[in-house]
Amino acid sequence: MNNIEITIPKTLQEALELISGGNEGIGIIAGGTDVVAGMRQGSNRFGGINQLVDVNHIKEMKGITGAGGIVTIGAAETFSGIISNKIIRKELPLLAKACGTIGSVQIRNRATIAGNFVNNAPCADTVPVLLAYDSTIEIKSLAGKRELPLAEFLKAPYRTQLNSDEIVTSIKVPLPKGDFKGDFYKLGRRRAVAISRITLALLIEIKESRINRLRIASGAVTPIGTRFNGIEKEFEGKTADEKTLKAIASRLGERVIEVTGLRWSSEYKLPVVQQICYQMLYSAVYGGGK
């Protein structure tokens, strides 16, 4: 381990001042659950870092509130805090479920929601759900504040729109309006404390036996979390029968190949993705599993 200075600011203003000098040797942590592992593995994220700014004690970046049809989650809010929150459990159940699949209890007690997507690792479990919920990211620097959709914030594997003098301060999730049903699914190599191999988040609203609105987002199986807007538009208005649900699942497999290209894992991942998608759709439309 290299010698690294850790600074613990008490306010957001103090943290922003610390990172505003353009020093590339400064990194931001909150839960810090991947620091030791990342350094030992030589992760590029920690290459050249000589100072870590720990934002875990900044009250402005904590808490969960609901107002005006929007749930605002502090960037430094832990997964355990999200899982136990009544607003989240009632209004955003897919997010609570996704958070509950991450790591162990000890990790969920420390790891933060912003830390999960700021890395932009393909296996970030909350990303598909946040994309399906049309989440927006609030970012601050000494120069001011900006907001952008999570889908725009994520650029490429391990790359985002975040500048070196900025901090993600909160995530804003608009409450789905309408009678949406859906689910989140994670597949790992073991039942617990597993890095995801495939994740899917799905929301569907049926009106008069037709698909009124559809939202599908993936993680792990694509290079970064991906929202499939084209598929959503293609099937909205179609009859919500088994034939259509199978067509959606088939189209999802085709689109995954278009995004990722053929890989050694495609032979087993694609049928699994398609089957999972179909089962989730069937359960949401008809109830029960198939």
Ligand SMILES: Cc1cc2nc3c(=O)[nH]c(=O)nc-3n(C[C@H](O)[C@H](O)[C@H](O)COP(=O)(O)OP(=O)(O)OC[C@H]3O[C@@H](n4cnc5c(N)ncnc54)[C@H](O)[C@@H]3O)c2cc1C
The other form holds:
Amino acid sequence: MNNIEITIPKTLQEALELISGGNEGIGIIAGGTDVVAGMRQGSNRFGGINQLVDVNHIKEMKGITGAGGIVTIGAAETFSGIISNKIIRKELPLLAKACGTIGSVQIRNRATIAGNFVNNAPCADTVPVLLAYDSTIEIKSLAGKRELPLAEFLKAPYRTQLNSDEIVTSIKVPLPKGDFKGDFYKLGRRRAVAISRITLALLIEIKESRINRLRIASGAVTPIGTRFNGIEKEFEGKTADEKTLKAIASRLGERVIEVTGLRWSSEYKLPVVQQICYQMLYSAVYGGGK
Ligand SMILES: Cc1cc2nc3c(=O)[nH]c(=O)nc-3n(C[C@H](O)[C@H](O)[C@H](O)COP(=O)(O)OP(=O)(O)OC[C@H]3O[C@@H](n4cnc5c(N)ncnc54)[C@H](O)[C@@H]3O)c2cc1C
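The structure above corresponds to the form predicted alone; please provide the structure of the form predicted in complex with this ligand.
After this comes the whole thing, all chains and molecules, with the earlier chain placed first.
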């Protein structure tokens, strides 16, 4: 790695001033688990950087609060902080589960939630869950503040809407109202410290034996985390029986292929995505495993 100057601002204002000059050599570092690994590997995403602004000591970007039906997570909150938070465990269990699958304890103690979706690797494990929960992110610059849905923020693999003078300050997750059941599933090549090959996050609400609301989001198996609004609309209102659940799973497989195109791995991934989706739906609707 080249010599890098690290600046540690104590306030958000200070950090925003540091990155405001249009200097392309300045980057942001939080936990550093993507930045440092990327720099060591010579990734051109971090190639021109000679100064890093460390956002870990900015109080406004830490902590988790709940008010008015919205949970606000500081952008620099670590996965360990999220997993151990009572509100998250009770109200947003899919997020707690996804964070618990990330890396190892050492990684979870350092890595932050914003780092995960700003890096926007296809395999970023919090993304499908945050999409299923309809999360919004707050971004600040010296010019002011903007909020946008995470689904809009993510543009392409390793690319987002973030401008060079902006910092993500928090993630706002509305508590799902109603009787949602659901799960997060991660498939990797091994059981621990695994890079995801397929992730799915799913929430379903049944009313009078019909699907009232459905939310499905994928990661890793699609180029970026993707919410399947079309499938959700198609099946809302349908009878929640095994035939419908199989049809949802089948449609998801078709959509994944439409998004990714046929690849050498499709023959394996398609039936696996469909089976995982069906099992998750079955457990959510009927309880237990399938
Ligand atoms: C051994 C190992 C295992 C891993 N396992 C997993 C895994 O299982 N699942 C998974 O999803 N990921 C995994 N990762 C990747 C990584 O840990 C996560 O993506 C993590 O969330 C990155 O967070 P960070 O705070 O370390 O980000 P950093 O490396 O500090 O930053 C990542 C990117 O986000 C930007 N950034 C960070 N915070 C902000 C902010 N507040 N505002 C604007 N930009 C910001 C940085 O400029 C940089 O571009 C692993 C990494 C390692 C090294």
